[in-house]
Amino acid sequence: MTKKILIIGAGIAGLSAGVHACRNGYDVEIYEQHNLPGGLCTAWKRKGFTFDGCIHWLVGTKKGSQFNRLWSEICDMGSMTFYDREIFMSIEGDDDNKINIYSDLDRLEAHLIEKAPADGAAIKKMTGAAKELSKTEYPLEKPEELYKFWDMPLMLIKMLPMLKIMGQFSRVSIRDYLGEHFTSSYLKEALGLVMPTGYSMVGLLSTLASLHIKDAGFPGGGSLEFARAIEKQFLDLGGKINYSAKVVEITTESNRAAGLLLEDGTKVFGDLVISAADLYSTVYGLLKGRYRSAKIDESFAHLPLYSSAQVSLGLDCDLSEEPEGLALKLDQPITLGNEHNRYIYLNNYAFDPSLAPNGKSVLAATLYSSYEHWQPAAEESEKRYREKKESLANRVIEIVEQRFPAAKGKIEVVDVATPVTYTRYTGVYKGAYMSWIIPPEAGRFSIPKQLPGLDNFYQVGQWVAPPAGLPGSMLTGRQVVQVICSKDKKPFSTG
């Protein structure tokens, strides 16, 4: 008899384990709160714009690539445009000092160097670090709880062209690293603008040669566009997705998990339990804090976050002339609760001629912004709520057309998204969109699939192997399945 498996939550992790659930012989239903896939992996239409709330670079658009293999398990990319930049970013500050992050990894070599020839010994370390982990794979064909005792030399093995690698800078932050490793204040403040700089080194090394090997794009159309590809595969392979039902219970009985109660009262029943929702929303919501680990308590308790606000302009002129990517340095930093952004991160979509109409451009804003911020005053009134999303609006729309003068009385559409419309839309834990920031001091962190004491169920999505991105977000979903396929003793099949 088929088993029946219910998945919560369509976002990538939940459309990747529905595709391979599906392709596995099983019974599949989808249950999604919104009326769209994607979860945070989305974009949204205002007056002929789209706003993409997501995907800045996405690992594996390379054909062939490790990670470009696996999205094509689940999405046909083979039919998708990707957009690589020859500049990631370009950070302006004082006196129009400005630096380039080429994608490049030897023109950003030769870019540096020239900038700050004092750390020219630094600068090749980091670089050529990162070409060592361009040629490089990952260990990732099976999860870490199908592993055969044998299966960890060959791990090793296959390995050991990083491992020197991964001892230098796996377990010391960007912030620590340049901060020990570079002379140039200047050079340091730049190349700690790609990422958080709470991250491992090795976050930032990944990036860089992800982009040297143009296997980090956008993908034509947005993030929005690039989940519906994963949708149509997962419903041509004969899944269900139920929109608009929200799941307000996982239903348990003897300590398994039976089935979903939905907010309109609706009960249905699966062999299986698959939550791709928020980690928190699910433990201490949907289960009601039964079957929690002290590990998950400790945390959420313990763990920083961080979030952003975006504010989407939708402009009556051509940025096509202009940086894709820039950090641009403000005169007056602008704070949000407890972050203080002494940078403005500004991507232009004018690249992707589908996300505006001819001639027009989209422009975003990306501020970094606690949820505690926003929260009082979304919960005071819709007033009060509004006029600080105007307020922030206002100053960085000053800050653009002061920017980019062509811009200056052409701004057509405004919108804003803070920690609270993720938390609204997707159910995330205060807005945190790439979970927790995980010490790097802590070594490799990950939070068991399945939870103590409650069988039939499993947990997928970022929160269990953070920083996972959309890339191991969908790897999880991969991996649940996996982990099914060997339990009911049958071979797992990709394609």
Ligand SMILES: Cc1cc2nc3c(=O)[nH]c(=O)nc-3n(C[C@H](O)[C@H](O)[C@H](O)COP(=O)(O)OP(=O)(O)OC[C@H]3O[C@@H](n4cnc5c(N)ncnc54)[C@H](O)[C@@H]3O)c2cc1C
Given for the second form:
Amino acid sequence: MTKKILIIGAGIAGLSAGVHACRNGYDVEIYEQHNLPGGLCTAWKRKGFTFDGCIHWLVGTKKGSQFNRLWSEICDMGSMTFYDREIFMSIEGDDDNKINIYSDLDRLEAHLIEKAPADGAAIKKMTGAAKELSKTEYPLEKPEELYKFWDMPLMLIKMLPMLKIMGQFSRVSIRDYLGEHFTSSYLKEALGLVMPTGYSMVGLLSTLASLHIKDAGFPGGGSLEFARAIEKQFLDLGGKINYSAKVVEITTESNRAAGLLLEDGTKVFGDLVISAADLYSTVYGLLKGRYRSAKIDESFAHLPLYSSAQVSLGLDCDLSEEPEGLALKLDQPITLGNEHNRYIYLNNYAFDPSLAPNGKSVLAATLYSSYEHWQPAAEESEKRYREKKESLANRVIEIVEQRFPAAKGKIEVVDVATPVTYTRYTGVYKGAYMSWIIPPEAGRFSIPKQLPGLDNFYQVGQWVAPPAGLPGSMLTGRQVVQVICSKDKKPFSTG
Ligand SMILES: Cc1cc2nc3c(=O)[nH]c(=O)nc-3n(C[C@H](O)[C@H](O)[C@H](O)COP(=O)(O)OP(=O)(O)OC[C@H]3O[C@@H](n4cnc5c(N)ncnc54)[C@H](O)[C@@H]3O)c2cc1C
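Swap state to the form predicted in complex with this ligand from the form predicted on its own:
Okay, now the whole complex, with that chain kicking things off.
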């Protein structure tokens, strides 16, 4: 008899698990609290402008790359347009000090050496390692849960080209590596702006590697359209999605997941339950803390997170000649909770004409911000929360109008999303955008997809494979179906 799988959440992990499970002959239903797919991978429309709330770069946009092949298993990548940046980020610091993070590594290397000749050797070492990484693939075909002892030597052979790089760069944070190996303080600052510096140096190298081979683009139409492409595949394969269907409990019988209780009182039953919802709300909410592990408790208690606030502007002017990604040094830092922003990130979406009416532009400012900066105000009253958002928006508008004089008086729409917005919308813990930041010295980290003492249940999504992001979340959905197929003694098919 065909097994019935119930999936909680139509984010990228839930959709990925759904597509793979349908293709492998399971009867699948997704229950999503919102009326849209995508979860954190989302965008919203305001007066003709599309404000993107997620993708800055999507790994896997180059035809034939490892992640492109994986994405192509769950959506029609060939029919999408992807935009690559020649300059990933232009950094404008003090005294007209500018650095461009070129996507092309040769160009980046020459540019950085010109800016900081004394750091030539360190620059070459960094770009050289990124080039090496751009030629390698990770052993991702099989999930760890299915490794046999003979897989280990095979995996090591496959990883051989990257072992040296991993040895040198995986156990050190971007912050520490730059601090130890570079002398130019401006270069250290600039390279530290590409991504949060608490991540491992391998994260920075992998990003530079993906940009170099044009495998880290932006999907035309934005994040929600990308999620919709996966939703389409799921529906085409016969999957069913129930929207506006919030799950309030995972029901169990004799320590086996048996079904779901929905907010409207409906009970549904299945053979297996996959939670692709936030890990914290699954473990401590939907399962009432009965099947938690010490690792989960400790991780939520001690590991840091990043979250951000985004001010999106719809402008009645054309910014297509301006930089696409800009990190602008502020005269006065903007402090949002315990995050002191000395730079503001400005994303100019003029490269994708589908996001704004003709001749107009979308500009989004991003700042790091702790959840705690917003949560008390949001809890106190909507008025207090709105005032706080307006105060940030006004500050951002001032900065934008100063940097882009063409924008002065041309702002048609202002929208502020905070970590609280992301939590309200998806249930994500503290508005985190990539789960925990794992200290690099801790080495490989993952959360088992099965919880202690609970059968017929799996957890997928960004929290089980930090820092995950979109590719990692997608992969967890694939892996769980590989594990389920293996338990059912069926070959895993990708189509
Ligand atoms: C601002 C921002 C920028 C980002 N930029 C990038 C980027 O450039 N590149 C990149 O790779 N990644 C990026 N990320 C990270 C990426 O978006 C996430 O890692 C990924 O989308 C997580 O997917 P997920 O499926 O694990 O979880 P989610 O997206 O959180 O999906 C969980 C789903 O479950 C639903 N749900 C939760 N609880 C319930 C319930 N009780 N009942 C029913 N449904 C429920 C939610 O509504 C949601 O749809 C960014 C994230 C943010 C917030």
